[in-house]
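Taking the form predicted on its own, here's one chain by itself in structure tokens.
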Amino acid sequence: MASTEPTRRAMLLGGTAAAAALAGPPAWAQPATAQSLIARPIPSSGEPLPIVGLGSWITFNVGNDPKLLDESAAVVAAFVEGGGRMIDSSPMYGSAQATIGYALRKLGPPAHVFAADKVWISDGARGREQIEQSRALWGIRRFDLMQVHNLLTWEKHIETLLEMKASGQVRYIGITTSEGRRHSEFERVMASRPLDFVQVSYNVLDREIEARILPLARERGIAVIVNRPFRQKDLIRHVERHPLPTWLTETGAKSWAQFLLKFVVSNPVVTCAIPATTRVDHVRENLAAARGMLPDAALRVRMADYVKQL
């Protein structure tokens, strides 16, 4: 497990992104393409959410490297700028909080940036000390959502979040897993605690969450975030041998992972996915994935039927 214990960088990175604060956003913080995102309300605010964000698994965790920080800097500015907002973390992905951080100084800290990450630590009672630690990486106020990390010590956490929800620390709170892992004990604790989020994995073929976690969240009016919505890109790499179908165009989508992607954003009940990646181009590819039109329920099920006989 990652250490936990709050360093002196983690300090410095929040005080050098907190002076910057203060300086106010660029012009940029507030770009007018954000308009043109689909968004959907988060149940518990009405708050709208556009449904795509940016995930920082593996691809953030470039440790100092100058030029990948950069590089990362770069994917951050291009998602701010094409009207992204959530950008979901954990102290479980190497180094990737401080990439954020350090995208988020250089560029200026954008005023709608929603700033998500997650509690992932075995003791209960350090939760607040791994957050705060967190929140200096990544040189914020506070966090607009705050999740446990799959599901690690949920009970004690989840009352940690809640005291810091409603003391105003973090605006929602929520829970997460991944690839199909403890959906039985997940869905127990969607029924039984007063949650905002739930974050899953979901895609074209990894359709579980449809059957209970999805009806269920719909039913307690829990917002959805999707994970692994192209397989960590080992979908796109099986798809992408294959040609696109000659009715792409009836999906909205220009590309197969825009294809795959809207796919997972076209449910209903998803109120945002996060796909994770290193180039800009790719960023603006998926931020294209919520504008235009949405396959219906319709279409969703011919474009799982198409993509599951490959």
The other form holds:
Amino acid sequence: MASTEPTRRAMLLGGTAAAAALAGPPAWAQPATAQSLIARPIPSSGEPLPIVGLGSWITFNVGNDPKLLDESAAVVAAFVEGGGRMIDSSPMYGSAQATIGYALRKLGPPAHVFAADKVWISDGARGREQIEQSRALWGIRRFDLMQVHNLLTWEKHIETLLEMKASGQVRYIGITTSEGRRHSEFERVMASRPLDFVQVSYNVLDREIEARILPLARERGIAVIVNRPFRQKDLIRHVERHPLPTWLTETGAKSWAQFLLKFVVSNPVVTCAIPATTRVDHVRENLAAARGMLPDAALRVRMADYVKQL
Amino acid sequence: MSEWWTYELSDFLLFSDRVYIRLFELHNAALWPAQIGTLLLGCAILYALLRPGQSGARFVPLALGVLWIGIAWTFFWQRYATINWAAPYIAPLFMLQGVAFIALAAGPGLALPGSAKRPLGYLAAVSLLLLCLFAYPVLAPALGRPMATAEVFGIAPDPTAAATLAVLAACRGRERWLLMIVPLLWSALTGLTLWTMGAQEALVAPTCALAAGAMAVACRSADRGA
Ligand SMILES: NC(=O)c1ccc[n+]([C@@H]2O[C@H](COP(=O)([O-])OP(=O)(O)OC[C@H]3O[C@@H](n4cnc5c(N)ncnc54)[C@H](OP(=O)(O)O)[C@@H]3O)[C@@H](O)[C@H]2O)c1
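What would the structure be for the form predicted together with its partner chain, given that what you showed me was the form predicted on its own?
Next comes the full complex, this chain leading.
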């Protein structure tokens, strides 16, 4: 696709964010300030959510290793300090839930964390029991968001989640998938059930959701969480071998990771991306992608074209 | 699982190599100095295979049985299960293998090579056992990792499975083929896990298993020929 003019084709979003960006934001390796993160409203409530969250697949599955638990807690601390809110996990992720619980206890549960977890059990009758176990592992009063993981036994679990939402035991409900799996069924659930959130894979190379899922989410007022923004790091490994584009500053990014994340979160239908990391400098770098400029539609095309030809 | 063809091995890997390596470091620290004991036990098994006669016929399966049950409990249930929810499903297999060895020790015992003619396969199997006892632990430092992360016979599943296969390859009796099933399965599984993790030593356990299988077949052919 034709590339666009290298003019300052970027949006400045949010007053504080813009001011911070123009004043020269601190290097991404430095702690960020909570105020500077760009947030998008959850369509079903209007509650603002910073556009970069934190995943926990593999990275936080550290068992009871005290050293790695502390390293994970430092990542969560940097995330929370930097103004991050959504942390996502699942009973499928080994000890990740317990690791998050450890980190939150160490921090003295920060009020603004947005706890997102999943129900992942084939026996529909045991959904509540599993959610309660997850809640105990996190050590929180209730989950903000509970999602049906990979549509497993979704009919029954959604019933349970709707009841839990009605009684105030969870605030929002949703469904997840990844890497383009079961999209037709996913769309049917989106169209037929009152969901607050969906979670799908999206990145500069895997853009299938742009065709149907994102328009449907917009139409139905469903918030969109993006998983695998870095294709589990494969994408970073792939692009890192190549030079950053000379027009990088136009995107507001300062590194490949930020370039990739800015592409994802600049899609206006995306509510939040949840990259996972084991490193404090990476979590800061990722959060910094939620500050300053976001590419506009034309620049997004150019970004996608650039990566495609690498 | 729906759309199973869209899944890759990496979709089933729940942990990173740094966590897996640390697992052995913690496991070794928790069990130290049991490693010395298990290696001595390994040497005693080796001696039983080398000496003529059947005096070790009960000792060898008893020792292996205790070690397999120990690994089921200390490694799979207590350690590996903390990062892999599939580990508690593997533990019973290790337990079963241990119980089978102990039942053999309580019954007829394992048919050791004894004073029979020693074919090439037997010598190769004994050499493999030696490697499992003394080369497996130095794999970690050879690959640039601390010695504290070493996988030791009788403590970690991979060298134990490989050594067990070597012992069975050197022995006789029909039961040894059955006793090879679990160690072979584990060698394949650990090979896949390490390969998916991108570990350099991914081929070690499957290669040991294949070699032991070939040695067992070679020993049988030599027995038949005799
Ligand atoms: N079906 C589902 O519900 C589903 C499926 C997949 C994922 N998810 C969720 O989505 C989250 C994100 O997906 P993911 O973890 O699979 O993949 P991802 O976020 O695309 O990639 C994670 C990898 O990116 C690396 N990384 C992160 N920030 C970096 C940076 N600034 N620079 C360089 N490398 C960086 C991390 O390595 P370092 O540790 O070195 O930083 C980590 O290995 C998951 O953790 C999970 O919570 C849900």
